[in-house]
Amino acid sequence: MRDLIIIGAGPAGLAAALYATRKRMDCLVISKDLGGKSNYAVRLADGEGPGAIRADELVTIYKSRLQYLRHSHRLAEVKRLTASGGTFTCALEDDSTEEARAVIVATGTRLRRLGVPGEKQFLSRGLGYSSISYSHLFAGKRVVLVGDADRVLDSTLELSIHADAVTTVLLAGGWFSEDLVARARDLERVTILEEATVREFRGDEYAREVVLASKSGEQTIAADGFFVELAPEPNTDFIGDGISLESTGSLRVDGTNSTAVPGLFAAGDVTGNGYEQILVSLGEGSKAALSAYRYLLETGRANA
């Protein structure tokens, strides 16, 4: 039995498992790959500028240190996580299984997408899923924010003060806060466009325009970037009994990234924390293995 299981090699994940190593427990990651959603970084055809600090290169600095521990990683997906006694265990998709004296849950979330032309072609070059890491990036360009909930409003506003023109599309059938439309529909550079829906994505390296239907008809819009704003899911499917989840399916943790099963920690998107950056992650992910460490130490359940 293994001091740790780690299920999820995000960011969160990785740095975990680069603190536990550091700490000499007896460590395992399970994920199906490495580096997880910052594998699709979002391009602009025009760069990012001079000086531009791209956190995913920290990532990449992570994943090779746990590619030379190749005895730390399994390439696999867990299926089931259950609790029992004190122990953990891990149901892989071979029928194996892994036991563990802890567990860092850091499998983030997975993207919802819109199923149109264009979509998957243009995914991290000129097109994402999450505004947040780049709103910085479109001083003076012009954004284009796809949504059907408030997700998508409060990046209108935050996009608001960055670029020059943001063109907000309000999904037919999706749920906003009326406070937050009338917010933003009074902001200068916004045009909210409602009961809405894409029919296809085109540029050609990059994205370049969007083809959106609505009760006026057919429009064009041209933008130097595109994003999906469509909540994400937590990866917690493989969640067994005995291990609550929120409302959404997230894991709630306190500020030391523990459950309310001892034992159990969680880092990162799949805890609900809103972010979706990099840098959280790693914190996150550094900070509950330490907590995992101190558990096992506090507990006497570290292996010798």
Ligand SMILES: Cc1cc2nc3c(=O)[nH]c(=O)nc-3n(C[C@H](O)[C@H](O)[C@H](O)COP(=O)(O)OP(=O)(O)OC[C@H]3O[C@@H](n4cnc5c(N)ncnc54)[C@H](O)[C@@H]3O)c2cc1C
Given for the second form:
Amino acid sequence: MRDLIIIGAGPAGLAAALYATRKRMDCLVISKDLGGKSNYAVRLADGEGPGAIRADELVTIYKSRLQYLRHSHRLAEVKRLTASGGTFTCALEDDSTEEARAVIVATGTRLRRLGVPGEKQFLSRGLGYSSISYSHLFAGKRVVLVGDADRVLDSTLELSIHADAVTTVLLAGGWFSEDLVARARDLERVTILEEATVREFRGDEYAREVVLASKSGEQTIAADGFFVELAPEPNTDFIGDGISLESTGSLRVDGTNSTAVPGLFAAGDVTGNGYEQILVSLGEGSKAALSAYRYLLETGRANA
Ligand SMILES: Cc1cc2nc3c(=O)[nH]c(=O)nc-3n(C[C@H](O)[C@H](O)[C@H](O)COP(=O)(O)OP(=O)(O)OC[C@H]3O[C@@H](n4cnc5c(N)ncnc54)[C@H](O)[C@@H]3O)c2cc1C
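Got the form predicted on its own; any chance of the form predicted in complex with the named molecule too?
So here's everything in the complex, that chain up top.
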């Protein structure tokens, strides 16, 4: 049995793996891919401006380190994680199992898509799913935000500081706090469109306009960038009995990235931390590995 299994190799899992190998833990990373969502980055037609610090470049360094340690990772999907008597068992897609005394869940979230024409085509080229990483690029520009809950209004407040024009599309069937809608409506550079649906995104190499439909008919809005702000879904479907999840599906952790189950840790977007940032995930992954190490030392369970 191993000391530690890390599920997921996005920024959180990769950082955890680096710390675990530094501590000479007998660690296995099981992941469907290397890099996770950091493999995507939204580019705007006129670039990022000079001096951009790219967090995904950091991930590349972690990735190459793990690739170098070939024996320490498996590219596979975990279908089930169960806990019993201080041992964690991962059942994999090929029906094999892996066991460890501690586990870090770093499986991130998956995007919710609108499923309209142009959405896939322009992903990362003028169209993104979380404006938080890009709001500073919109100084003097126009942006369109689309969402079905308060997340899109929070982004509206943030973008209104930077952009010249923010058009916020509140999707029909969504739920929005009245006070947030009123605050956004009061902002000079913000236009709120209620009860609308998105027909399609259009453009050339980059997304350039969105076609909307509402009671007042169809309209086309041009902008420099578009964000679909639908809350992503945590990748926790494989979590088995005995491990409880939040109503949103995320795994709650304390300040040390420990869950309520001894020996089980979580890091990155899967914890529902609300930041969805590469650097935050790298930090949380590092912390989770150090906490797992401390747990193994304190319970006298370290292999090394
Ligand atoms: C289009 C786009 C652009 C972005 N741009 C930026 C940016 O510029 N700057 C920034 O800081 N952030 C950006 N983000 C957010 C950032 O990518 C995420 O916050 C970050 O990747 C989260 O890291 P994570 O390790 O928690 O999860 P993820 O990156 O989601 O990684 C999860 C990992 O778990 C694996 N996994 C999932 N389920 C299983 C399973 N059952 N079994 C095995 N493996 C599994 C996946 O394959 C993946 O390797 C962007 C996100 C998107 C979608």
